[in-house]
Partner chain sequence: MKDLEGWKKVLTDQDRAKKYREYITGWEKKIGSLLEWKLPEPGKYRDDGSPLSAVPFAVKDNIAVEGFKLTCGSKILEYVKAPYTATGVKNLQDSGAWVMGKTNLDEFGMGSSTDNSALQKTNNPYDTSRVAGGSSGGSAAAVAAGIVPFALGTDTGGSVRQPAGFCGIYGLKPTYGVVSRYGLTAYASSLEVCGVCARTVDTTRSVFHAMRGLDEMDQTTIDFETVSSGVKTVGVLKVEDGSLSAEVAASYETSIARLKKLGYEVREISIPAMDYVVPAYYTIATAEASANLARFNGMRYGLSPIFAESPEDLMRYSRNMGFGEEVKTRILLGTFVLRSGFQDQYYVRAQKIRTLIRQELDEIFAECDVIMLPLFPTAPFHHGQSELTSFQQKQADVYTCLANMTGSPGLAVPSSLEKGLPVGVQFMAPPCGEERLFSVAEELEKVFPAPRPAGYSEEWRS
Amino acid sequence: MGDVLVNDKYETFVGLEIHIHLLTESKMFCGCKANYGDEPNTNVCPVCLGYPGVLPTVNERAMEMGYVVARALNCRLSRKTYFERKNYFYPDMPKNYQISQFQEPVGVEGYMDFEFGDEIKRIRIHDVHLEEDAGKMIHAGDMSLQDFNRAGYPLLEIVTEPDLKSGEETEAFLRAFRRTVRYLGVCDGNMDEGSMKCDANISINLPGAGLGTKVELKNMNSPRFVRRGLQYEAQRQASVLDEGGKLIQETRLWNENRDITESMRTKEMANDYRYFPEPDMPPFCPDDAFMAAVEEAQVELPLTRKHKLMRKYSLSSEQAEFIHDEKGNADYFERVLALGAEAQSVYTWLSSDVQKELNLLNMTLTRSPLSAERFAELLRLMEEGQISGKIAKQVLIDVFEENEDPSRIVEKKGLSQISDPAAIARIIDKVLGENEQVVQAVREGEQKQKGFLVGQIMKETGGRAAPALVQKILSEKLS
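Atomic structure of the above chain by itself (the form predicted alone):
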């Protein structure tokens, strides 16, 4: 897919500022719990409420996670980083400044590759830096309420270069980025809960003329809304320029109810924030042991995992896309294969019957009663002919409902497949004797009626008769 021109005339440039809440137990600069959904204003202390004279202390686990992400994004890692005060007033910022990083972030000059259509695209990463989150404002009628539980949450900001070319491309990148941080185990990526947020900077210009006037879009809480917001804004800017108007650098909000962007404020520049070094914290200089831990925390990233699944197990792109979406599911898939199952069979069951049960019970695969060992055992019972495919589907349901091994369920409920030719022959004789008119019709050439007889035989055996054996013996008797 090539670059997208707005109105076949303007080139689009999109850069992102992605914020992720790190999955630490405590906040960035104090010991308060970092836990979403607790009673408002219960996880607070003088430090995160910005009382005068308090001293922040850095959360080393958050620092490690920040470096892990920067390393996974191919950044040059800083061996000396420090925090600064970013000064601005918001009602939900208790101190009236935010402890952040500007001059020496944890990582700079990285990149991330992602799939868009049939292409692998590379987006440059300007920097990765740590900071603290603000609180949350709740507007109720003519009142505005403050919840400071979120104030001080460890926040990692990833700033890209303006390399994205359309709303569609940006949506694909965000989904790939979300998958990456979930693979790394540093963020759950739930945009609806605010643990991953994204602001987008967009400008348009004539092809070859470089960047245009930048507009920042806020209040987009899903990759889909980011796409729609950018699509609208690109067309809005094109209309302004087509009519001879002039764009201004500003911040705009996405109104998801009206599907439009609305002006919020003129955009601040970096010097408006009056950055200066945080005087209460010394620089952070990671030692060799810290950097070794960062390296050890690296994982096989999603795009690499997908291509490996396709190459090693002959999966199609669509099949590998489904399997690799969550790291736990991809690990599970490979574990079942290591226990002797066949890749196509595992994929077919996971994407159909297993997924149906997970959706029904609102479960994730890795936390369900269907362990990799139980799943491999179920497939083996079917492969060896001990149970039929139809019985296997019932056993699967029973595994979810009863939390027992497939072989135990088969034994307890007497579900083993009947594969004794003599026993099947006796049942077939009984069914033929009870349906003489149908037998006569089949012998006179009405082969469709044979399916009725097969159904009656399977009903008689509770679906346990070996299907191939039933077909063979029935054909012999009818001829």
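In this text, the rigid core denotes the largest set of C-alpha atoms whose superposition between the two forms falls within 1.5 Å. This is a predicted model, so every value here is computed, not measured. Numbering follows the first chain given and starts at 1. First, how it differs from the form predicted together with the partner chain.
In a two-body description of the motion between these two forms, residues are grouped by which rigid part superposes their C-alpha better; on this basis G451 and W349 lie in different groups. Rotation of the smaller rigid part against the larger between these two forms, from C-alpha superpositions: 17 degrees.
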The other form holds:
Amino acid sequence: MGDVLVNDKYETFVGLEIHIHLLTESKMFCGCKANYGDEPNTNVCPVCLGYPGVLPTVNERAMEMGYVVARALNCRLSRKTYFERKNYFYPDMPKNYQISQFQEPVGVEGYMDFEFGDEIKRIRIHDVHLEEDAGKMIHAGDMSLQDFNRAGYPLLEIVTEPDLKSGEETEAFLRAFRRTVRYLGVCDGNMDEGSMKCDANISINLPGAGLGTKVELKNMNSPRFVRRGLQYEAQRQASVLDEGGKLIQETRLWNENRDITESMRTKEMANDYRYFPEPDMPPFCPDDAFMAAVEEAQVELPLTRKHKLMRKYSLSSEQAEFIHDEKGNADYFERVLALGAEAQSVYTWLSSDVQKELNLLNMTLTRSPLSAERFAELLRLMEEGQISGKIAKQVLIDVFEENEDPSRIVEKKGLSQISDPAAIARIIDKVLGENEQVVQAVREGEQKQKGFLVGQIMKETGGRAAPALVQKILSEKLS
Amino acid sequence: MKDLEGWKKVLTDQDRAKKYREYITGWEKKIGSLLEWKLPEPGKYRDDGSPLSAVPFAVKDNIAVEGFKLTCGSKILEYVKAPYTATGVKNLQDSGAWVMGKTNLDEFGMGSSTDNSALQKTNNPYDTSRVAGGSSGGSAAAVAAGIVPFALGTDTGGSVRQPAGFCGIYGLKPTYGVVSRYGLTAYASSLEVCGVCARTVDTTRSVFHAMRGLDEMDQTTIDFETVSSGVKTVGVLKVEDGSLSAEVAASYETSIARLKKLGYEVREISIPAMDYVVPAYYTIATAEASANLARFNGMRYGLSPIFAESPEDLMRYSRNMGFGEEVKTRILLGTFVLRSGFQDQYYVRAQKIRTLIRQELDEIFAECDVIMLPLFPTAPFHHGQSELTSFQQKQADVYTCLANMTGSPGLAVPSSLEKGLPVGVQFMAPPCGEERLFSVAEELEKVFPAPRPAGYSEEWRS
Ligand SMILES: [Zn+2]
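Requested next: the structure of the form predicted together with the partner chain (the form predicted alone having been shown above).
Whole complex next, starting from this chain.
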């Protein structure tokens, strides 16, 4: 909606601050389980509750994940990173300062490429840094309660340069980013559950005039809301400028119920974070083994993967888009092909019957009973003519329901195709004997009655008779 | 271990335990060194024969010990119980020692008289009208009175050494990072460390080695690498005329003469960067304090009003009621020096001074095995700080906060009694040079052991 209108006259600049919850076993600076959905205040200890005298100890796994993401985003990696204290008051932040990074984050000056329409866009990454999450306030009547299960949860913040040009482009970038962190296995990327959050800053200006007055935008809980919030905001700013008004530097909240942004605070009310180096932890200097592990953890990133799928297996862009969305699915796809299946057929099955079954059972492909081996076997049985396409669909459902190999199901249920002419001839003789009147009618020229006979033959064989042979032998017998 | 031998039956022998209770009660009426204390039930405690086994000790109340409160001498934490035990204490407990109580202190360790405690007044065992020093005044007084053979303190700018000097005992501030800070309520994280107040050098050494060690709960702990303990050369800081009171100046001369008599090579030294030590120290200490004390907001524990309109109000009420004036002043100072745009002028500059001081001391330690310097410009002063303003008291930290700025170990050693009041002197060594300090102190101890205040007795336990 808004983008077109705004783009006519103004240039839009969007930068993002994306927070992701890292998938670690324990919290960032203590041994508590990183599981914030549990019974309130069960995953807490003196350290994450900020008791007097406690000290933070860095979670090396989180540190590694931070470097893995920074590396995947082409950042310059720090050989000596350290934490700082970011001082501000927040009721559910136990220490009243957040341990974060400022001067020496894990990575800086990176970039990420993504597809927007037919174009490949490059967004510069300002920095990637580690920090801890706060707890949660629960309001109950006139009381406020606090749950600290999430306090100290490892967070990775990725800050982009203001290189995005519209709400649509930002949404596409966010989806690509989400896919990337899922590929790396460091975050599940669920924005609606809060394991990935995104704040945006947006300014508009006349083309060529550089950045305008920056507005921070918060509270957008899905890529779609990010798009709509930015679209609304770009248009709002344009209206202000069109009417000769002046924009103020402020923070605004997206109100998803009213589809508008609302002012939260102006620059004058902004915090002075008074950063200073965290004295309780020494700087972290990754050694060669650590860096090697970071290198080892790199995977083929989504965009590269997609292009490979298109090139290597002649998939269309849409087909590759579908296959590469989840790394597990793309791996699965390639494994089935490696087992001898044919790309188009695999794609067709995955996007239709298999997908239908997964949706029905609310399962993911990689965790379903349909392993790549079973799927390849199913396709092979069909290819070799042992079962028909129709039977194959039935076998697929059985694999999901019974968690067995297709060959075993075919054997157990006697589903293999009958392709012995003598056997088929015997069955045809039986059917013809039971339907003498129909046979008579066909011989007298009522060809459409022949279909009835074919149906009876297939029924007699449970659909297993090789259709071509049935046609051939039946025609011979009736002539 | 002669000093500790005599303590081994006070917890295990019923008769002695009873006398111990009476002795503590008698002294506490006069000096108020303990905020809380308890002895084990008779027969519940056994001596397994190891040096520290069944020996009672006290712990400054800003160090966490499960089963005790953790008040930090503040209203805001007056009723807070420690949910865990500090590593240094745990190490001593594992060696068999028994925590008998928690000692008074200046609120959050901020002060040098213990008069800043919001909970109790502590007096000097030699003259109850005078202070025991601070901030570990309760620990020093308890040891001087013979209530415990040793007590733990914390030293951020002299808080173990200065009260040890005021009370005529030994006070060790170990090398930064050698003893875990886990469980030490942070005031100035990059400066402070758990230390020991004790009656003899031998006890100081045993306790130091029992409590130190790498700790997985404190990533700033370092391995202790013993540097050679032989001491030949002692650098003695040249003190400007008039910067010490007459008594302290006389005592300082006494110690110099003793060193010479003992055969040490005494060399006069000067530390030019000394002029900047106090401003730089207070810049760093208050900056760190402003963040460290921010967690006390009345929400998860501690003093808080029954009702507040908003979380912000709740925090404001709690802090206003809970913090004393000195604490509020230091939090404000720290907030001030960390403001954006002013960091280069204050915090960053203070860190540069810190580096400069380290360099100057490195040069001195290349020539001298240890250095000697005063502890404090005056003898124990009267309550109410009549002799020194709050600003003068801060300036007076110059000799002790030097070791905190460089991370070096420092040891307060009894020097003399002047007009019946103890005066101490201080030794410093390069990092991990604790054994050098013990070596010199032991020589001096033979000539002048820790004095005893009137009312001090060992008879009840012998
Ligand atoms: Zn925890």
